[in-house]
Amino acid sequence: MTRGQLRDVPDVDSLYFTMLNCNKRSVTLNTKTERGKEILTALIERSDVLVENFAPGAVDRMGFTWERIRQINPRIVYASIKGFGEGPYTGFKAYEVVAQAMGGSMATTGFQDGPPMATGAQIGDSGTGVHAVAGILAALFQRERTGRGQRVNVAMQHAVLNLCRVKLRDQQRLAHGPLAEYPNDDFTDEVPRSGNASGGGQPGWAVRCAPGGPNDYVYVIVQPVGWPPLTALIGRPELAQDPEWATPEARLPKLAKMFQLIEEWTSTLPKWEVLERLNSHNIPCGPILSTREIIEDRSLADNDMIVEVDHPERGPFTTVGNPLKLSDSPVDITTPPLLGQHTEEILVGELGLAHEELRLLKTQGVI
């Protein structure tokens, strides 16, 4: 389904697809026929791991429970992405706002008089993916000892939660009386939205910059050991010393305060020179980049975190590299497949079918 939604170019597989799919094979083949599922068959007795993103109970309609799966393949590890765990939400559809919703992303983003917010970053999907990675490698490790597979659950609901464990931290220290470090004035019983504060150890916030545009802001940091520079900095060193000032616990009352003032000074210069300025004095911050900026970031390209894939149909597009840098398994991000690209290049090449079978498979449907 995905070749064809979000299309931009008529009739080439859409950049949702190309951008999730590259370094990948594919395969077509129509598990709702005998032949079909004695293919399948053969390919689960052969691989390491089978991952499956159908709805509840497609797999198992299809008879491959997991008793039927490692009956085949004992060392296997068959992992599943699902949108919730056992119980009154099994059923529900899930996307990715959905797990942002359920999880509690959205109670905790955006601002306190606003409405909740969704995050831009793929936490349900993507975060979920990363979760079930990290299940899988445990499993196959494991198996290294044990000799025997296992199965991987990981629902998207529980690994939004995962992520936002800090807020559950502050739920329970909400019991304990207000939270300092957010700059809310009025706290009820549960943890509040708090706009672009960290609500960590150090206090942070995105502050404007010039020209005013809508990514003209760098995110601030202030640490204890970067306040005397930043005051000078801001043109303000008398606070370095001042006692209403001075310490940590003196300016989380006045945190709001403490950010209008640092913005006062990083409104009259652009972005990159705050950046400079502040770094030099090894305050920690960030521009906020935005998308045309990541996509134009020479040292993102120099990383192959930017990378131009060409693609045999819609020419070459820009992706996101490899995360993970290894010393020995550097990796090159390769076009995505047509579909069934590689049908014949796995079913005879690695399941030995003969050439006289797949076309007789393609009369029948079966691929």
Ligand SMILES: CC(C)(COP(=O)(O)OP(=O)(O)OC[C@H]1O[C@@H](n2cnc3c(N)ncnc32)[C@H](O)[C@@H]1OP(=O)(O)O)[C@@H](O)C(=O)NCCC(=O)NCCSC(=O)C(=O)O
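Would you generate the structure of this protein in the form predicted together with this ligand, following the form predicted alone above?
Coming up is the bare chain, nothing alongside it.
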């Protein structure tokens, strides 16, 4: 379906599809037909891993329960992604932001005086996919030892919750009083939205830079060791020794004021200049990079994280590379498959169907 969603160029596969499906092959197969079920059975027999993220119960309804699948191939690893685990929500469908809503992300993202916010990072979709990969690899490794495949279930709500772990840390800390490192003044019995506060042990904030555009900000972290050089950079060297400012404990109740002082300096400089100056003193920081800046970034391209792929129908497009760098197993990003591009290659070449049958299956709507 995604091939046709959010199309930028008429009649060719959308970027939504192409950017998420490189390095794959595609077969078409109607698994609700008898012959389609037989072919899926043959595929399961010869596969290491089966992955699906259809609506709850869809694969069972096709006739492929886990019991059946493991009967066909006891060595297979069968992974499913659903919105939820076992219980009252099992049968519910889910999309990205539904998982963000129910996994703890939305309640803790945004500012205290605003509504819950979705994050731009696809933690519900891609985040769950990455969790599923970890489960699949663990199951494959286990299989190498035992000879037995297994079932891998990953729920989007669970994956988002796993990524929101530190907010549950704070939920429990609330029992012992306000969260001092939070920028918030008032606390209830729930973790509040804390704007751009760092969430970690060292305070951080996004401060404005010149010339004041929507992404002219730098995220600055103030480690204890970074304070003296920072005071020099912002033109307030006396604060390095001032007992009111010199220690993390002294600064804790006035973090807003501290970042305001830092911002008075950063707002006079472009973010790239701030990056240079802060890093020359080993002060951790990150300019807020726009999507345009990221797609044009030289260092990301040099790291094969922004790559160009040539698509047979749409021509070249840019996509995100592989963030996992393995010394003996480099990955070339190859173009995503057209719909059914490998049906013949796989059904005839690998499953051994006759060309004649392939033509018949096409007319019968099986492939």
